[in-house]
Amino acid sequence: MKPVEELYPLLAQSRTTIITMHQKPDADAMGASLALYHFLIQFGHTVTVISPTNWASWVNWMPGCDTVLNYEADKEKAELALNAAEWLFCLDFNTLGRTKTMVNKLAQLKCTRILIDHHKEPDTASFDFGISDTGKSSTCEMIYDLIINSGHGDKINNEISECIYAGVVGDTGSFRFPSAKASVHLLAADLKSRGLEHSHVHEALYDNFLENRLRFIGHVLLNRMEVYYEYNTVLITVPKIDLLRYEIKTGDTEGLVNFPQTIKGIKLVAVVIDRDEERKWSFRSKGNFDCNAFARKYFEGGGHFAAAGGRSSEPLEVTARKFVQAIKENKSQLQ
């Protein structure tokens, strides 16, 4: 994989370009993709943004989101665009498998593949150019760096600012996580100096849900949360019946894993949700507990040191028991 900097002189040459992201994109994945979209079209690129799956309604406000194709819902149109691609930007994922049913199509493409991502263990052999930097707070921060370092900071308009800021806020927990280094605050200050109305972005991300989500969260915290004080750990198990009862949609469970972190002394929080095809895990940690290593070892997952995800094909009760056994095995790190 060649350095992404080698592409900088080529940015001004218009190309047919596809931008894609991981399945079920969050604020960082969608924000990075749309920020790059708004940047490249200023050079005359023909750009199509494709999500492997549907996405949460609370990112629909992002400028340009109404143009994004859902590969699963509009496969024919998406594949026509992919077939014409000269450049393929892959944002916020580092292995093609994170694109779900798009994986085979992406692997077949003969175009130039470009990686921009901040997760561990990238499959660099699958990409022609790119950058993988786990020290970055978010892929949105990396898109900001690309724009600035390529010498085109003058092209950061309000659309780009809102998309970048949204992804940074989402992946840093509103600047709470250790990943919010000085460079992140300087980024925010720069976007503010360019006219960004940051309160609008916060409201769009966090004050944009229906009543049923709040009642769902209350139900889950009251009835589905177990606290293992001897391991400084919280486990939340969400059965399918709860998702149906409260009419939970894509994105409605976002942030659920963060609530138990407010309990004094808790070092690890895990949420497992019973989806149709598998059980999805989310992990958050404090201190020196490595969520990424834990998720990779026990739940076919990974991510960052303090935030990771995983999956299981086992029934909800079985994978939950496996988690309890896993924290017992990691007792020394959790105490």
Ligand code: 5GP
Second form
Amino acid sequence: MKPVEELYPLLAQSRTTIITMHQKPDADAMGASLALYHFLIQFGHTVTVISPTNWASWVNWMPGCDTVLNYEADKEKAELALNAAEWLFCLDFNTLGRTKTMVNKLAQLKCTRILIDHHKEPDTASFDFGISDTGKSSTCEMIYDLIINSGHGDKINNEISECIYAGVVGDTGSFRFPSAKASVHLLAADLKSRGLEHSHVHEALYDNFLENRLRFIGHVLLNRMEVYYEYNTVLITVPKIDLLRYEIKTGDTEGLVNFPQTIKGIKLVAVVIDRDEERKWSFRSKGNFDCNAFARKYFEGGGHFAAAGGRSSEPLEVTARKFVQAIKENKSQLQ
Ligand code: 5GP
Ligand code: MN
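Beyond the form predicted on its own, can we have the form predicted in complex with guanosine-5'-monophosphate (5GP)?
First the chain shown before, then all remaining chains and molecules of the complex.
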């Protein structure tokens, strides 16, 4: 993978460009993709943004989101666009497998592949150009860096500012995590000085749910949460019946994993959700517990040191028991 800087002189030459992101994109994946979209169209690129799957409704407000293709729902149209690609940007994921059913199609393409990502253990051999930097708070921060470092800061308009800010807020837990370094606060200050209304972005992301989602959170915190004080760990197990009862949709469960972190002394929080296709795990840690290594070892997943995800094809109770066994094996790191 050649350094992303080698692309800078080529940015101003218009191309047929596809931007894609990980499945079930969050604010960072969608924000980075749309920020890059609003940047490249200013050079005359023909840009199509493709998500491998559907996404949470709380990113629908992002400027340009209405033009994003859902590969699963609109496969024919998305594949036509992919066939014509000269450049393919892969944002906010480390291996092509994170694009779910799109992986085979992406692997066949002959175009130039560009990675921009901050997850651990990237498959750099699959990309021609790019940057993988686990020190970055978010892929949105990396898109901001690309725009500034390529000498095109003047192209940052309100659409780009809103998308970048949304991803930074999402991945830093609203500037709470250690990943929100001084450079991240300076980025926010720069976007503010360019006219960003940051409180609108925050409201659009977090104050836009239906009543049922809050009732669902109350229910699972009360009835589905186990605290293992001996291991400084919390586990929330969400059965399908809860998802049906509260009409939970893609994105409604995002943020659930953050609530148990408010309990004093907790080092690891895990949430497992009984989705149709798999049991989906989320892990968050504080201190020196490595979620990426844990998710890789036990739950076919990965991500970052302090935030990772995984999956299991076993029934909910079985995978939950496996988790309890796993924290026992990792007792020394959790104390
Ligand atoms: P979440 O718990 O919000 O689904 O994911 C936490 C972080 O881990 C996100 O940055 C997400 O992109 C990443 N992640 C989630 N699942 C996986 C996975 O299966 N593999 C890898 N490599 N990263 C994941
Ligand atoms: Mn991210």
